[in-house]
Amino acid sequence: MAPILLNCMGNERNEYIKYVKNPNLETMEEDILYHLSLSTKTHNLPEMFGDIKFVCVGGSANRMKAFAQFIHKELELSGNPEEITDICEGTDRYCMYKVGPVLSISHGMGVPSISIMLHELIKLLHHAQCQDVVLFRLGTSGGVGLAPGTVVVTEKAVDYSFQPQFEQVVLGKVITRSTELDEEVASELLQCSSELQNIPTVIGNTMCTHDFYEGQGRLDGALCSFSHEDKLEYLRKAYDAGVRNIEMESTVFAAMCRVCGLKAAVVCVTLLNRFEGDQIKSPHDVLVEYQQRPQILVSHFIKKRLGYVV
């Protein structure tokens, strides 16, 4: 099949569609990335984003701003990191910060929220004609048989039945997509962790759920229809299936990146061991330090790729 062509920014050059997998975009005079407050007509996306090589996404807007400021310092860029501006300030859905070749974006909580952001992000990377981009999801999670503070680099993102798949309902039909992540990036991240202090890191499967409470087997929600022993039995099955942490975004992140040909990794720190309880009880300062661990690890990866670290 011949490559689909798309006219970008209304110019005369046709570029091959690489990341997007939607032929309908070919017929659109303007593509409005509504939830990012960007458009192919009102913004010169290649000029704004064409040099992006790394995209880091995470749930919290404050955390992704803090990461942008952190990577700004790590890359020793000019200017005051405290003065970086939110590119998506025209909307309150997501925040986005560009720091040299790094894009830092929030995605909210859960599969629907990150899915919307990813559709528009992937189109943004396409319209900007970005090449060889690596995506990272940085986040927090519940550990399964791991000590709090352990960083999990995801091998496979799995669903509630521990299968490496994401199910999307399209026109009333269930579409199943693979959720395997890039082995090379995961191995490189594990190597980076060995070069850092106090960043205990493992590679394991990450279970993605559609809920924080019942869906993750918590006993402390407003509803609970199972016993403590039921919970432990399910967690033991998860552990035996290779699951080492639980969160709420990894399957759709892995599936969309895989379909669109983007190298990607999920890097989440555990805030508790779910075998030992359901509520997070670590002091605030300890949690802040835990949450910085994925940022430090991915920052080291980026600096090595850019030649800052030998």
Ligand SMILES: O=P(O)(O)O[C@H]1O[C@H](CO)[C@@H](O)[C@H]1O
Contents of the next structure:
Amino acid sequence: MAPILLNCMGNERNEYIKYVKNPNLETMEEDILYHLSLSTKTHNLPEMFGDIKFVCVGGSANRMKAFAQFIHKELELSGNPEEITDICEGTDRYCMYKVGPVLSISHGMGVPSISIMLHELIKLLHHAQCQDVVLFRLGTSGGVGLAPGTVVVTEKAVDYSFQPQFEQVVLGKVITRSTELDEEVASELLQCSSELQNIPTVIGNTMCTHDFYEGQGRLDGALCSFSHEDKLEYLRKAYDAGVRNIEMESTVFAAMCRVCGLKAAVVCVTLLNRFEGDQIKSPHDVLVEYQQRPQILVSHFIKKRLGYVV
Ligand SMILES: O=P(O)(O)O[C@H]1O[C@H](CO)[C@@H](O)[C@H]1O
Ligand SMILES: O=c1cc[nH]c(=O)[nH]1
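Provide the structure of the form predicted in complex with this ligand, given the form predicted on its own shown above.
Complete assembly follows, chain above in first position.
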């Protein structure tokens, strides 16, 4: 017989939801999701979030608010999309908007920032007893041999040595986790891109770095310890290993979702071709339009899954 558990508001539920992999959580009276400004005691998480089916994350708070407003219109939901409220307004670390079955959350820049958000988000999905959730990272990136504005659906999220792995230091020891993403979701996204106009999309490997400048082989940081030739050689090696774009969160995103049994995809637009330069020179309106491309693609995916389009 399945064990009887109490959910976060004290009601019975009779099956384990396996999104978290931490037995300590079961013994805690209250779980405070500090950086999201939510808690199992002060919020009815199943009521607030139990119907979530899609979670979209991205670095910038403005982008994730714009995405929430966009998906609100696309799903033709009632209410004014301009009036959606930030669920995490009690903190300025992250923003979070819920639009029907879609949650849109910002994660800031880099692995430490997204990983804190993911710990609390995954616990939130667990406490809310969400089922069959798909996560997307909607980001920007530097292209490797691609025209600016190309959307890359990540096949493998790889580290600086082009390996599909994420290394985390735990109690002074390095733990290595696989960064495999969901193949079915990636191929469904590619199919979606073929049904849309003006969303040039490729599938390829995404390299995740811990820095935007030296870590991505840029010559224009405050520090630079290598030559133009060294940079091009590294980018050529990356290209030969299947890397088509570079960003700063994909490996930990893929690794944490995978361990927790959550289907996930990474969809990033390229802002420049790194073989041609380091500075992002496109005008603001062009960059805004580029950033909408992953949103349009993922919105199409969501609408297809929900039966809005066939
Ligand atoms: O556009 P976002 O989602 O922030 O992603 C990319 O942009 C930031 C660097 O400018 C890094 O966080 C990188 O991963
Ligand atoms: O070159 C780029 C552009 C956006 N984000 C990155 O991490 N790198």
